[in-house]
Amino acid sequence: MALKSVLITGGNGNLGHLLADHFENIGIRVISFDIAQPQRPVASRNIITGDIRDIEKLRSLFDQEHPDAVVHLAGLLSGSSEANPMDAWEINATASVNLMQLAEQYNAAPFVFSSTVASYGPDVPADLPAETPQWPQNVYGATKIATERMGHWMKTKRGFDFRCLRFPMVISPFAPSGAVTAYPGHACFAAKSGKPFKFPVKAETGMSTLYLMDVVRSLAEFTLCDKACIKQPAYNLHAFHFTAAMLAKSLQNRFPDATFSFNPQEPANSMIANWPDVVDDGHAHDDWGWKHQYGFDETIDALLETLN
């Protein structure tokens, strides 16, 4: 797909700054639009902050950007969702709609939205279906639920290009410290600081995983593809299964000084011990080409080396 320009929400965080750095890579302009200011500014890039509730900001940007699409990533995460409920659904669900309505209006499309498998809720298979009903038990999950019917709807009933990733849990070295799945980014630096480290879940806790350079290029990849080839509602994507033990074990491989104990807090043991092992993203295989390229040591490899 020959896209000129695209509009990143959230662009100023980690992921978004990442995946502005790999369109413009390959020549494609990016327009930044974040509550928050970047932390490593581009010259080139044009950066606007705002909120993502304020409409009237966000219609004057289409009305002067004009983005060929959009990458939706701006929201609260679980933590803060659950906190703050109603803020939550104004943020991630009302102005999510309303950006789609937006770019429906200005033909800025594809519009690509990043969901979760925390969609799905608790007690779910280990090894999880793309086809499992989906019944989560917080704020978060519930207002990722809702865009995605909606943007489906308008998907059906108008055929506007709305394309729906879910993502599983992501490792990245530059996770936030109050991030429920932050500890293996932590860990790491931790044991390449020669400090112990207490997980904040069990032993055997894990599941279904992505590594941030997976997830930046599975959102580039998803969204210059053919529109032809997008044929489900929504895509689950996976890499690989790990636990608390298996990365205690591979970091003490590398630094045998390493010391690490176990201390489960709640609710992030919880919530991560009821979520899938292992989520089946073939349609993603099949229907766009999908293959991760970080399996558990490639992840832990990268991690370490972004560290340095």
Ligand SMILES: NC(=O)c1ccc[n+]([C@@H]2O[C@H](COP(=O)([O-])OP(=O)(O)OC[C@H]3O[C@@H](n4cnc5c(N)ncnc54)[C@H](O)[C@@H]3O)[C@@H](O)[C@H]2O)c1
Given for the second form:
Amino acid sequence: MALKSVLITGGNGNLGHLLADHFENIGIRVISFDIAQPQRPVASRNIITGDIRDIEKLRSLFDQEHPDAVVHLAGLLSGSSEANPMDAWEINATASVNLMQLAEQYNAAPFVFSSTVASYGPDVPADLPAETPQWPQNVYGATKIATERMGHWMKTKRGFDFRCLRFPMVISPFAPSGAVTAYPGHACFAAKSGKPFKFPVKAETGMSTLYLMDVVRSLAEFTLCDKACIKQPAYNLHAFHFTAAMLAKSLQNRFPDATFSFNPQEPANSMIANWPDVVDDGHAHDDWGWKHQYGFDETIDALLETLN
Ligand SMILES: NC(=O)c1ccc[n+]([C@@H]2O[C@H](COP(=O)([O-])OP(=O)(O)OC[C@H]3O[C@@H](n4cnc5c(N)ncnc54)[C@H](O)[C@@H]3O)[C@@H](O)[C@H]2O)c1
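Show the form predicted together with this ligand, please, the one above being the form predicted on its own.
So here's everything in the complex, that chain up top.
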């Protein structure tokens, strides 16, 4: 049955507002739920403000809106989770599980969850095989795994259509400040505005990365693909690896007067340095036809174009 409506939690965020545009452009009605106000008004969209921990508010949303599917993006990011671990647990883990129970009760399927390669530990190979055990040393990763596991349990025991993507660093002009991975967008903005920029990581620090528009497309394609295509508990995605030095050089080629320095901050530098450089996303290619479109150069071009 074709999807007519989708609830996007975190629908006013970096990924959520673009995913909402994408779905609306292909005729799918969007209900956006977020604690933050939208970055811009959208007349076509039902935007509901609320806390993802407010289960009664969510229940009345399901009663009134009957979304066909859920894309669950609301949550605290890496930096905010490390700073507020108990909030991170309540928002990212407990509230996610409550939302899955509601989606199941109201037959909203699929339920798509956005996890992260930050759920792997520091001692994994830089070139990460798909079946690597997840033992993160950060709260953010721990909350994401908890939800992955509960979703998988509901899928295998009760037939709930739980789907999970694990994203690497997402390069974005709208990168939220709570993410330790927000600096590439800020570096591009500084270079374009003729301002000096201090990278909060070492020159050699980098990790597996995707451009925002590839992430949005992956979420849409993954939500819309046939249930029979989903054969893995979760899918890792990857496009390219880059370091802060590579980004500085690429920007310097485009803006010869740009000046960069490296002032590593903790925990940001260690977190990023410990996350994988290259992730095997072969299962996503094979099972549901995933293919990234933006490599490193295309990403910087697109980012600078958006900042226009
Ligand atoms: N951006 C990345 O690099 C990246 C990488 C891997 C995974 N992810 C995941 O993708 C999802 C979306 O990320 P994003 O980049 O759009 O981040 P974002 O911060 O822009 O979006 C998250 C949204 O969740 C909302 N939110 C936070 N707490 C809430 C609460 N208590 N109740 C309701 N809403 C709440 C925020 O207001 C925000 O709009 C997140 O779950 C994140 O963990 C992002």
